[in-house]
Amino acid sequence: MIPPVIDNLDYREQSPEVKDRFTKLKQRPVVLSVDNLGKTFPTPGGEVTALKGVDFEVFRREFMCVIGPSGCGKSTLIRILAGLEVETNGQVLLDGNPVAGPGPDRGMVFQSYTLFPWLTVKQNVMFGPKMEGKSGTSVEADARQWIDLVGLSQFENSYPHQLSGGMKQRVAIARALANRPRILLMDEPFGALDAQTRAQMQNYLLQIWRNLDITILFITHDLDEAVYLSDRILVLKADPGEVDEIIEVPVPHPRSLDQFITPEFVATKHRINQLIHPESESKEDVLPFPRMTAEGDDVE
């Protein structure tokens, strides 16, 4: 339930500082451009449209989150951006160049732990540059730099099975950054973590983003996470996956956990919830469950 203090607050209202931030953001070069993107999959029952007419742009050093109901095509979208899926129609441009398959200009971090278990932390981070043909002591020195950046210097010779879930994802981020990509694509990377570790990882990621020339597109199903992390939020609707709204988050930077209860934060979260769970759907979402307790034995 939304506290009465923000009942009349328009989530689109922005302070002068936030307005200035978005003005400057939109003056930056466009790193990623998605134009009329569509994707269909053949099934025994006919074609299923996962994405339809998706249009948006991501600016240099922007942090954009993508959120939507189950089945809206979030993971399909990010796999197309990464070059792991081929679109049915439309196009994806990175720095004005068409995306055609995976490339070092895009770093990818998945929800599952995708480190090579037979390689140490350092060897995992060195893997990408080595695949690009780089070698020598400079590759090892660069790997140490990225490992230090994510706070894992003392674990550079450890293997993945010796690390916690949060540490594995920090290594995955370091490995993705080691190729110095133009954009970092993240598909619910913290979804499998416990709440405390997730909050810590969000803080780490904001620090990394603040100090590197990196643009981030981040898939999530968590409303708080989307508002806390992003400059703008791309909200998709399902069946088929289409752009519902692009929200400019009115929460000022730098972000802190104290902002979770501010009117701007709660109003933005409320708006996303309205888009993902319309009132008409909420009324239908009632289980046909018979009462099995005595009259008067109520819990609410």
Given for the second form:
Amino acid sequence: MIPPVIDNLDYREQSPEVKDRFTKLKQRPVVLSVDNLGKTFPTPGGEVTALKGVDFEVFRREFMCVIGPSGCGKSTLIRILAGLEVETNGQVLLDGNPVAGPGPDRGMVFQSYTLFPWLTVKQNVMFGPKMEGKSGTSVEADARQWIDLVGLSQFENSYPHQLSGGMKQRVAIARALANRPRILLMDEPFGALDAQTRAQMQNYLLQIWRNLDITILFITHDLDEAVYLSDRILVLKADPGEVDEIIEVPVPHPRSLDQFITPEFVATKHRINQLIHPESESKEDVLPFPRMTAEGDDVE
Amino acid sequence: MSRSTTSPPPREPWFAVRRDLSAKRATVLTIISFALPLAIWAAVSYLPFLWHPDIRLQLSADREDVTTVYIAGDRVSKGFFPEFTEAVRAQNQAVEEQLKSEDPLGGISDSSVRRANKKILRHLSPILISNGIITEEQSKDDETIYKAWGDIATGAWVPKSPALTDENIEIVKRNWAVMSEVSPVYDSDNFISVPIISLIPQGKPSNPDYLPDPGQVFKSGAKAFTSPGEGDRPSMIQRVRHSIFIVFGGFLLAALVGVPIGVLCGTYAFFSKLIEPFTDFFRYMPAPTFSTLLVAIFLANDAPKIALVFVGTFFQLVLVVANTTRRLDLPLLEAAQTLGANQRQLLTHVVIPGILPNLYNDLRILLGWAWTWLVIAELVGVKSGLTEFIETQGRFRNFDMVFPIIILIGVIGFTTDQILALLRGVIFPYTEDGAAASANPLVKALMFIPRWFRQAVSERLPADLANHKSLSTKA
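Now that we've seen the form predicted alone, could you pull up the form predicted together with its partner chain?
Full assembly next; the chain just shown is listed first.
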């Protein structure tokens, strides 16, 4: 439960330096532009609308999170962006050019572990360049650099089954970055990790993002994760999946774990919670089960 | 409290639902798993009170007026044996009574009495053979047999394995008394012309011929394997080689054609819908039903046999490989696409390397499948290989010769499978098996081979080339 005192603080209130940061951010070129995107799936019971009229832009070097209740079409959205699914209407522009099909200009990190088990860490990272027909010592040196970047130089000759979940996802990030993508799409990449590893991975990711010229679109269902990582948060609502609000996170950069209890952080989190879990719905969370203990007992 | 510190650790239970046993226990049980059937077989074979419904004759006799002839080595049922011996005793009784009567020869000519007596003489030969006095070829060597009669009668020699019953020793003595009176050594022209009495059949309890004992099976197996081939009868090694050739020939052909088709079916819906429905239908037609057809097409040698193994394996193989290909993790293909792999690269760089470990396992299982077609395949056209041997020996009821071959086929199939299973970890070090395999002492030993090979190759490489190689890996 979020203490009610925070309610007084408006998540839209930004300190001057945060405000300045957003002004600059919006002056940067648009990397990804999503224009009136819609997606319907045919089912035996008629068409189901997964996404409807989704409009947003991601600026260069921005870190944007997408959050929403389950079934809001987060995964469908990122799969369309990656080119793994085809939109029903609207379009996706990357640097102003419409995207068609998957390509190395949009790197993707999946929730499930997708390292090729038959390749070593280094060979996995070299997979993208190899598909482009590149090979040789320069590619290998390049791959080593990316592996260094995610701190796994000792494991470059290990096979994926020898790595922990967090290490696997770090390799997956390195593998996607080795293609020098314009944008990195991340579909709940830390969803399968335990809390400690996840916190560690969030830190690694922020460092990578800060050190590279890379734009990130990150899907999550974890409020803390969204607020901690993002410049802006795209909140989707379900049935049909529409943009509810795009929140500018008022938490200043650089981010640190201490900020989790700052008023800005808590207020933002509270706002997202309101959006994806409205009060009207929380009343429905009360179980119909009759009370079997005395009212007002010491547990209460 | 002090008691709890000294109490021994709790014993692991032998029976717990879905709980693994310790490695030691697992090994013990694996050994028992093989030892137990062998022990049961040995017990049933060597403990007469367990089963032994028959009597195996060590010595037989002729009966008048009965056409069925039993010779030593034959089995008669326990119920019939007393009847048999009684009949021979009654026959002897009749001869004795005849001799006491006024007409000792009973109106039969000298020559036919002699002939009957010579037969009785030779009835002893199975005992002499198993005691090692004469060889199998000497079973009609009347001189030696005659001498043996004398030796037994005088006590100069006592047969040990098997021994003669007291009753039969008495009969030998009785006959020898009259025989030696005529001639102390065998003389065909001067052979006793007064009827002598027959030995009484004797034997030991035994199992039916279709359950030979392990010792016998081992002996026959050793004999079958050491005897060389002659003429158009191949040696056992040649037969084994031929059978392996049929199985592997059919299997490898099926794999060569079937794996690419299966991979295509698993990769492209187009091939799946085009090929799989008919394949699915075809596999329900049993391969043996095609045998006559295959002979008509491929004539009588090895070709129709290989074709039968092929037909029996191919259709299963296509479906199994297609399924394995379809089971490849879809996200791997999606990830590859986002990394820039095109359609062709998806097949060559993701699908094929991705399914290899499972494909290997499939082929291992299908090789076992191919083995099951061996016997039927070798019956097609001209019988050949191990099956021909089983067929021939089985027809003569030489089941002690049949068993070693059946066991051999099992051993070949089983060891091939075990070796292939072990190699999987070596070939695919990146699988879970690979991790387990590298801990296996046997695999550690096997890993020496590739290491040795690499070393041998690098030593033989021209020095500058080897240097260049090491430089490039350092860079």
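This is a predicted model, so every value here is computed, not measured. Numbering follows the first chain given and starts at 1. Throughout, rigid core stands for the largest set of C-alpha atoms superposing within 1.5 Å between the two forms.
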C-alpha of R291: shift of 2 angstroms or more between the two forms, rigid core aligned?
yes
